[in-house]
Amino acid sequence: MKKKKENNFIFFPKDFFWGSATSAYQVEGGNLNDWSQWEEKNAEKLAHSAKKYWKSWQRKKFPQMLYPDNYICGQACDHYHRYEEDFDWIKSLHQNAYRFSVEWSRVEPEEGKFNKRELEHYRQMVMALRDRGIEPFITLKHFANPLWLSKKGGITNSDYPRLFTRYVQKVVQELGEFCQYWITINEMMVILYNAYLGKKNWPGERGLIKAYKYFRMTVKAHNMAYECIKKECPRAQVGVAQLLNFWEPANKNSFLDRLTTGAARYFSNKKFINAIKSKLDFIGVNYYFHHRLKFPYQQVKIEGKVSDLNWEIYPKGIYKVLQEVKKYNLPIYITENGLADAKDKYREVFIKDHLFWINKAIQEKIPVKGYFHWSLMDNFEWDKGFWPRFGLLEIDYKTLARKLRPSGKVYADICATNGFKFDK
C-alpha cells in the first residue's frame, strides 16, 4: 500500500486492527495465584524500597508508592464484573479489536480440575466483544501462575509444557469457535530476567540453571500449545507477544560497544523468537524501551522527555524494531505500546509519533497489521502497584468510575478515520 497524503493525513490499510490491551490480573480483580501470594509477602518491602528506588520528583508526585496497600492488587479495576461497560467504551472509541488474557488460575484453580463457571465467564466476554463487532485477541499466559503450579516448581518443572498445553486445549475448545487470534505467552524474557536472573525478586527461583530450565520449558510449551491450537482450530492464527527493545551502541565506532549491544539485542530480542519461529503465524511486538549501551554493559543516560516511570519517550525506536523483525516474513501486530502519564501530558503526541513511524514501516512493506495501545484503562502495574497510569480511561480507584482522558478521544478519532493528520 502506498502512503497517501491529503493535507498531511496519514492513512492506514483498510483491514488494520485498532485496539487496546489489558491483562487479566492487572484489571479483573479477585484473582488468587502466585503473584497475589507474592505481593502479600512483599508489599511492606516494596513500599520501603520505593524511598530509595524512585526519584524525588516521582515520590513527590505519587506519594502512594510509599504505602503497602499500593502493592496489593485486590479488586483492581473490577473488569471481571464490569467488562460489558468496558466493552461499551471500546466500541464508543471506535476500536475494532481488544487484546485481553484468560487467567489460568481461574480456569484451573486445582490441578486437572477445570472451573466450568469461569470458562463460561470468558465465553460470555468473547460473545460480548463479538456482539459489538470487536475482534478478540486472547493471551493465554500473562505472567501469573496458578498456586498449584507454583508449588510444583512453576515453569521450570519438566512437566510444565504438558500442563500448559492441557489448559490451552481446554480454553480453545471452549472459545475457539469465536476466536481466531491467540497469543500463547506474553514477554517471556521479562520473567526470565526479573524472576530468575535480575535484581528484582519476582515469583520464581533465582539461578542460572533455573533460568535455563525456564527458557527451555517455555519454548517447548509454546511449540506444543501451537500444535494443539492448530489441531483444535485450524483457522487460528497463533503468535507470542514479545518485549522488543531498540538497542544501539553508545559509540557506533567502538567495537566493544557494538559487541555489547549485539549481545543484548540477541538475548533480549532474538533468542526466543528464533527458537519458536517455525511455530508462529504472527509476531506480537511490545515496544517501550530505547537503550544505548557502553561496554561492558553500561546504559548511557539519555536526555529528553520521559514518562512518569522515567522511561525515555523514543518513537523512532519502534520503526527500528520493526525493521529487525521484518526478516521473519510474518504478520506483525503491535500488541503493546504506551506510557505512564497521569496528567495526560504526552500521550496524544506519543500515540501520533509512534503511529507515524509504524506507518513508515508499512510503506516499506513491513507487514504491520494492527496496533494495541497499552492500556485501555489504568491498572495494577505488577511490582509498581497502582500509581503508574497507562490508561486511555482514567480509573478512580475509590469509586472505580471510568473517565476518558483527552488523549483517548484523540486515539478514538484516529481509529474512526483510519489515520490522522500529522504535522512534523
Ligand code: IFM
Given for the second form:
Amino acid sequence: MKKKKENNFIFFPKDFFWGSATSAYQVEGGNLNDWSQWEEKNAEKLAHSAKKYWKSWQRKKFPQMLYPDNYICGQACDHYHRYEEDFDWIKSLHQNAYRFSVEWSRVEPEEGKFNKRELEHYRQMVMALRDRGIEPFITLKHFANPLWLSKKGGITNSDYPRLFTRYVQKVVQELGEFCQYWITINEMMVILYNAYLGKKNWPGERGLIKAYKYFRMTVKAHNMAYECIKKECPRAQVGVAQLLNFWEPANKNSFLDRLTTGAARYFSNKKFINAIKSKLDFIGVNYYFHHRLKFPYQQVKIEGKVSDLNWEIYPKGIYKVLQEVKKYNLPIYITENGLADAKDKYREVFIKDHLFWINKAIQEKIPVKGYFHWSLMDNFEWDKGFWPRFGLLEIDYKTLARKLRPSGKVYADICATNGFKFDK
Ligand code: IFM
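Switching conditions: you have the form predicted on its own, so give me the form predicted in complex with this ligand.
Let's see the whole complex now, leading with the same chain.
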C-alpha cells in the first residue's frame, strides 16, 4: 500500500470504504415509535427551554429552535420515498458504501407481527444500493423503539434480548443474502446517559437500577443478535457503532484530574466494548467530542473553533481514540464523524483534518477500513430538532429538494481519488 508523501498527497488503502451515514428515524419520515411519541409530549418544553439552553449567537442564527414544530420529526427528509434519488446522489458523489438503519417499529409494528411490505421496502433499498455498486452497512437499532416494546418497559425488560434477536433474525433472513456488514446497536452509551442517568429525559426511565438493567440487557441483546446473524449468514461481519470520546485531564500533572479522566474514559469508551468483545467482527467508531476534565467531574472551557452546536472541532482526537481501540485487534470503521455547519464554513477542512489523522493511524498499522461521514443529508437531530445541519446535502425542508454543499463536492473528489492533497 502506498500512503503519504508525493506532494503531500495522502493515499488510503485500495479497498477503503468511503461513505456517509444516516438513521431511519432521522431521515425517513412517517415513523411512529417511542421517539415520535416523546417529541409530541416534549416539543413545547424544548422550544421554551431553548431560550436558556442555547447561547445567544445560536438563537440568533437559528431562531427556529424557539418554535415547537422544529422538534417534530414528521416527514423528515422523506428518504423513505426518495431513497432512489438519494442513492443516485451517493453514486454521483463517488461513495462506495452507505450506512443506514432499519426501523424496527416499521418492520414489527405489533409485537410478533412482521410487516412483509416494510421488509420488502428495505430489500428494495438494498437492491437499489447494489445496483449502483454501493455496499450497504445496516444498523439494526439506532435509538428508537417500537411503541409496544416501550410499553413493556423497553430495553430494561428482561425479555428484550429475545425480542430484539427475533426482529434481527427476520431482517437478516430477508436481507442477509445481499448484505455483509451489520451494526447491531448504535451508541448504546448515549441512551444510557441521556435516558437512564442524565437530565435529558429521553425515552426510557431514569434511575440507577434501570441504567444497570439497560446496560446488561443491551450486552445480552448484542451477543444474542451476533450469534443469530452469524448462524443465518456465516459470511456476515457484525459490529456495533460506539460513540468514542477523547478524554483528557485538564491538568496532566494532577493525579485527581487523571483519575477522573480515566474513569470517564472507562465508562464511556471501554465498558461496553469490553463486555461484548468476544462477539465482535469489527468496531464502529463514532467520533465527535473532545473533553478536558477536572476533578471531580468538571469540563474545562473549550477554545478554538466550534460547530453550530458549539461542539469543539478537534480532529486529533480521532487519532487518539483509534489508538485506544487498536488493542482489540479488530477491523475498525469510522461509522460517524461530522459537524453541524449550516453555512458549510468548516466542513471541508473538518473532513480533511480528520482524514489526515485517520490516515496517520492507518500508517501506524491501525486497521481502519472505512469512513462514513455523518451525514449524507441534513436531518432531524433528535431533541435538537431540525436546526443543526449535518449534511453533505442541504435539505430545503419546504420542498425537500436536495442540494450539494461545496464540502460535499470536496468529499466526492476525495472518494474518487482515494485520497487528497493535504496542504498543512
Ligand atoms: O445525529 C446523531 C446520530 O443519530 C448519532 N450520532 C451522533 C449524531 C450527531 O449528533
